[in-house]
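Below you'll find only one chain, the form predicted on its own, shown as structure tokens.
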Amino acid sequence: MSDLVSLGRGTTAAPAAPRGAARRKVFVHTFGCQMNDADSQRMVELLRRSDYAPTAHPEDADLILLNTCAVREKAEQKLLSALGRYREHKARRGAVIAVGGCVAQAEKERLLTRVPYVDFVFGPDHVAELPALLERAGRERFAETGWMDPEEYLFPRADAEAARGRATAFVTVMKGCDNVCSFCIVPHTRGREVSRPADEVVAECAALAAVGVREVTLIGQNVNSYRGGCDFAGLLRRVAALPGIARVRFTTSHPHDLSGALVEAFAAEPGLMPHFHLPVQSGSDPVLARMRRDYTVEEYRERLDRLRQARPGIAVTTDFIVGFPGETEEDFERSLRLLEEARFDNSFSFVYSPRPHTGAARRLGSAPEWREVPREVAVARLERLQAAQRRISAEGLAAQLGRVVEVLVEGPGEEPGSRVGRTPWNHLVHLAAGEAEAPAGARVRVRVTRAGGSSLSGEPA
């Protein structure tokens, strides 16, 4: 996922119904996962109601946000590096510039003392607050970055009317994890797990619905373990349910709460589309227990074997660390071995990097069993493993070739004339169609005429 997410343009945008001209602007600087992307349009649409207007271009605004993730190493380094871009336009401008999100949680008041033109800091339990934030800031430099009560924490609720003309949206359905993964610092940037009340779920999705969305995507750090009067399960059945509303995703799960009634949802709801993001992390039961993650290869593998027994066809995607401390070449190859087999559609993979507050970075170097592998033998393994992962994905979308396929069209494509959209099993398609042809939030028959290495191109069939 790119890493610059503009507000001001494109299906990312909230597209503007203005109430009236609004007097300021403002630009988001957008780091990390799809949380952050929703959390990003929920900030715009309540700034919207503050007479701010969101803009592609941080010279033209008042308010620049940086709403940042710490998953990653460097976090701080290119968050730092963002600021150093936008200072001028402070200097210039006077541009207020806040930081939220997981780098904000993290770093709290040492952000403020290390960045001295950075007016505010807020974590991510203080979206909702960012009006009245905002407010404040016109008095004062502060940190925002306390922990809600659970009973009184309230989930942003998106705005329909901004969602209006987009084919696909987020829901958010939960906050924080429990898992505590020792190289996850996910725990100590978004909390502990808050389940939104299915009855608002729902509500949102048939509001987004009633504007024109046909996809939503249910999403949380762990929504597997979603409890917010129904297990998830039922909040998937009582969503695809809903009138207007022809697919249903959703994201990311934790292999331990693959529930049989989650799998038996995948066999029986037609509207829940065929594709599931399960992150194993290694093929390695030695380096899984380090990880904390409470299960085998086996028990993974059992797993995976129901899913695809329920839906045939499944597309399933997964997350790989390699370089884990400790992690010995044939741990590697273990892993390399699982992705073979397996036969992943795609694996998002990274090399292990120590976060603060985690398990494993404490333990680093403490023993032989923690001992850090080498920079160079790590990237070397990364990308042996990326490298068979881009053909078996290469592979997969050149049996498409040929095939009539459902694509939900999102919107213009790069090239002039042209449409793109997703299959139910998110596999990217150009679409050589106009919008008259093929208008957002269409479903339109598709036969497939070129597979690439990421995606696939086909005309109207």
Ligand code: SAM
The other form holds:
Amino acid sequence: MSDLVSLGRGTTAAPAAPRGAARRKVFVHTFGCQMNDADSQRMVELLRRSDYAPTAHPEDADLILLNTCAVREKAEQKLLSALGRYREHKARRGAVIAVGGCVAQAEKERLLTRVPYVDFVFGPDHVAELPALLERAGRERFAETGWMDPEEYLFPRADAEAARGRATAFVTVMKGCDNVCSFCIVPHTRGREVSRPADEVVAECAALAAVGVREVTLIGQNVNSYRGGCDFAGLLRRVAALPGIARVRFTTSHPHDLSGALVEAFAAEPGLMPHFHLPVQSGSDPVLARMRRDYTVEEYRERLDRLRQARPGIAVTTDFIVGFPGETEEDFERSLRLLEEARFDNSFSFVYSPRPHTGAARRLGSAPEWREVPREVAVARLERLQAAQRRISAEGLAAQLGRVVEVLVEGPGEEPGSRVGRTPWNHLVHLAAGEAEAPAGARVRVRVTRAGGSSLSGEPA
Ligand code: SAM
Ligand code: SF4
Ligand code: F3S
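Please give the corresponding structure for the form predicted in complex with this ligand, as opposed to the form predicted on its own shown earlier.
What follows is the entire complex, opening with the chain shown before.
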């Protein structure tokens, strides 16, 4: 998960302004997951039509937009400190400051009271109305955080032109989440699940392919429950069949309802990349039950086995929470054991953070099995888990040394004369090649010459 995606940083170059037109500038600070990344892109595209150009410099901006994440308390604190930094731009330049995303949805009007220099607050359901909200901001301070009727919800459509020159794109296929994981604030901030009609998803992917995008990642909080006219496996097949789309990925999938059809898609569909992010959260059944994850460790292992049979060599990544209420040393050891046995290619792990409106936060400290884990114990567990993962990830990367792999080139690397891209297994590769040899969107055969802790280096084979 990225903490900061500045859409003004040249990834979505602004088209030339009409001669004489006075363009206003928008700076977007994105926190959180790919949902927010995609929403921020849509906001920039909408604002372009209202004559705003993106900028990478908040000090130049007429509009500062913060697209926020509420998943852990730390994410909220980051928002408050970012707001503190942007306050001076408002004082100096009169910039409008707007807060969208998950903190906006959770806090609503309270955010206007807590931060008096915020002009308006809007929830994720209101992204498409942003230009109208901006006009309203000239007259009043407000929070627009009502839910749209799922029947009437319209997914903001990506402007394919904005993706010209890029090799990869996220495509939103669902919004919201109907699960009730007891630690998670997302159902509260993103509302009920709504699937985007399959024809719309396919049309967006085709438009992206027509401007040169070669890889699409279909995103939703729980893609297994996709119902947009076909099931998720059906949607993947339709997207993979599009001319120009060489690679399809998706995220995120809940282990509880990982369907046989989705597993089969990995066996049957070569365009579906061999990487699966399957968050397990814990290696202990009593903890999983308190988390309301609705699967056991054994069931998770079985699903993993089925996936690995369907696509031998598939890279599997996961998420862990440590220090969940009542987690004993033995529970934690089970998570560690699962990590060692499953040999995840990578994992994202977090110390449990009690969130408002969640079942676990309500029960915290209410019974022995809901006992709070002291912070220093949780942090020490996190460090052990992450150290084990670093070792396993490095071993996995080292096993690639000398192999020839296909890399989809994404763009320039940090070093002059280098390019970056990804393998089918989603490993980042630094490529010793120039743009002529490895233009964005090209699939290049690369010999792996170096394996680092989190990426590979190589040269055209
Ligand atoms: N929908 C995905 C799923 O079901 O696995 C996860 C979405 S959540 C935005 C991403 C990750 O954040 C979760 O998998 C979990 O590990 C972590 N997370 C969510 N709530 C958390 C909390 N209260 N404290 C710590 N980590 C949390
Ligand atoms: Fe949160 Fe669970 Fe929904 Fe994922 S599936 S977004 S963890 S409630
Ligand atoms: Fe954060 Fe909201 Fe995504 S809480 S992780 S931005 S859905």
